[in-house]
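Shown next as structure tokens: one chain only, the form predicted alone.
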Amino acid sequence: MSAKFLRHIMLVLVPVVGAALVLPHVYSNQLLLFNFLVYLVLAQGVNVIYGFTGYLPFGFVGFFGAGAYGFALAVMHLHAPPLVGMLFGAAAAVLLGVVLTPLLRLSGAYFAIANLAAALAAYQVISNPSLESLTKGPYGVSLSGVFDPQLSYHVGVLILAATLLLVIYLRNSRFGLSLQAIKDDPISASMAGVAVVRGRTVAWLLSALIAGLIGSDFAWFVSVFYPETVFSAEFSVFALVFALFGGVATVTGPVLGVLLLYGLYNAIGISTPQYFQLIYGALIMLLVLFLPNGLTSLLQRRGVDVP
């Protein structure tokens, strides 16, 4: 393990579960702080395939719902305790990915529209009236026997810490490099000798996993909700702003991006709800414009190595 590996653990993975940790003791509202942990999981899922590959996922809630939906139908009709249920839970998102792996050889906006609508059909077929027996259709299901919050949250706590390790991996490693190598320019890569393939279908169900599994937790955590709950774009969008004003291909980034825009989309929420879409929408409006390569690249730009 190199001396970087280690600095970037001890400067974003352990602050960062750390106070994950510790905050629920000293602030009562679990459901944000589990909001919290949900997107910075997620923002860092889209870091995986857009950061390192390119890939623009804008159907990436499809993960999050079938990660969702394995759970509550391992738990409803197996009986699975809610640990085994997350593990139906992630093989569904993995799954899922595969099943959509050919979206690969699109690019660009074909690949973002194509994926976008996959998540469309994913969230049809488990909204059709006509599966009810199944997945309960468009009436959503109830898990309330496995409610169990603090559990639930600690669980998000370790995927989250789990994720983070994925990403400074990633960020020090010949594989992360040979992704990013793929992302500048794919016939370079592979002429180098780069698996060009390999290399973006593994980003790509590992993003799948890292939704999938944070999807069954969400699923365990609120216990009951409706297909367009875990199927809503506000997944996709959400994670991919977060992960863009930050700055994608660093482990910091995704973080600062969650922690200042989820903050701030709450605290504007609370304090003048009747201009919250006016104020946050400019704001990401000015910043995507004027930072395109999100707040690291300000230090970057300065010769800081950022995590």
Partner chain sequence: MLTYSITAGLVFGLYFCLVGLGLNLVFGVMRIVNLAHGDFLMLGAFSAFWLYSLLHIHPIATVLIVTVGFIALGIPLYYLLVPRLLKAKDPEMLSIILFFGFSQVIEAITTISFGPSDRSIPGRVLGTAPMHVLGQSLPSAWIVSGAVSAVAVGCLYLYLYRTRLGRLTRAVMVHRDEALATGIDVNRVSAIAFGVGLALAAVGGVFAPFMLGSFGPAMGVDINIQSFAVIVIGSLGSPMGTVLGGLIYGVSEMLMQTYFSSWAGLLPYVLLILILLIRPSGLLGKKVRSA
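The form predicted alone done, now the form predicted together with the partner chain:
What comes next is one chain alone, with no partners or other molecules.
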């Protein structure tokens, strides 16, 4: 383990995870803290696939929803204990990732649109009234039997720690470098001996796994939800915007993005989401036009090594 690796752990992972563990004792709104966890993990999941390979996952929520429903189905039909249910949720998301692997053959915009369509298709299947006996269709699931906000919150913190560790690894390893080489120029990378297809597939499945894990933990934490809750496009959009705003391909960027923007979102108040929608829409436009590499690029341009 290199000194840089340790430095990144000390500078980002320890304070973020520490805060996530301490805050519930000081601040009583645990749902809000949990939502922060969810977005911290999702933004890093977007970071893994978009930041390191350049594929824009517009339908990232598909994995989140698959995780939530994998968990719910295992708990409802197999009476699995929550931690086993989470394995099913993670497996469902990875399975969806495997099914969608052919999409990685598409470039740029085509991938983004196809991924969005795939997430909407997954939602259509889950919420279809014809599958009511299996998924409860549009009427939503209730898993009140396993409701345990304390434990599920701490499992969420664990997922966050593991995700941060993975991104720190990508940031400091040969594998992460080879992914960025693929992103910059796949043909030169393959000529330099980088396994292009394997690299991007691994990154894709890892990001699916991250989203699936936090999706199943979300299902456990809230315990009662509808298909449109866990397949809400808001998850994809927020995760992408937060990651982009902070700056991808770093560990700090997505964390900064979530803390600043999701903080702002809650400050404005969820009761009038249009105002936040207006602000983040305008922010996205300004970002693309004036700061396409995110906040951290301001520091990186000055030669600062941002974790």
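Numbering follows the first chain given and starts at 1. Basically, rigid core = biggest C-alpha set you can superpose within 1.5 Å across the two forms. Because the structure is a prediction, the values reported are computed rather than measured.
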query: Can a Cα shift of no less than 2 Å be assigned to Leu299 between the two forms, given superposition on the rigid core?
result: no
Leu289 C-alpha moves between the two forms by 2 Å or more, core aligned: yes
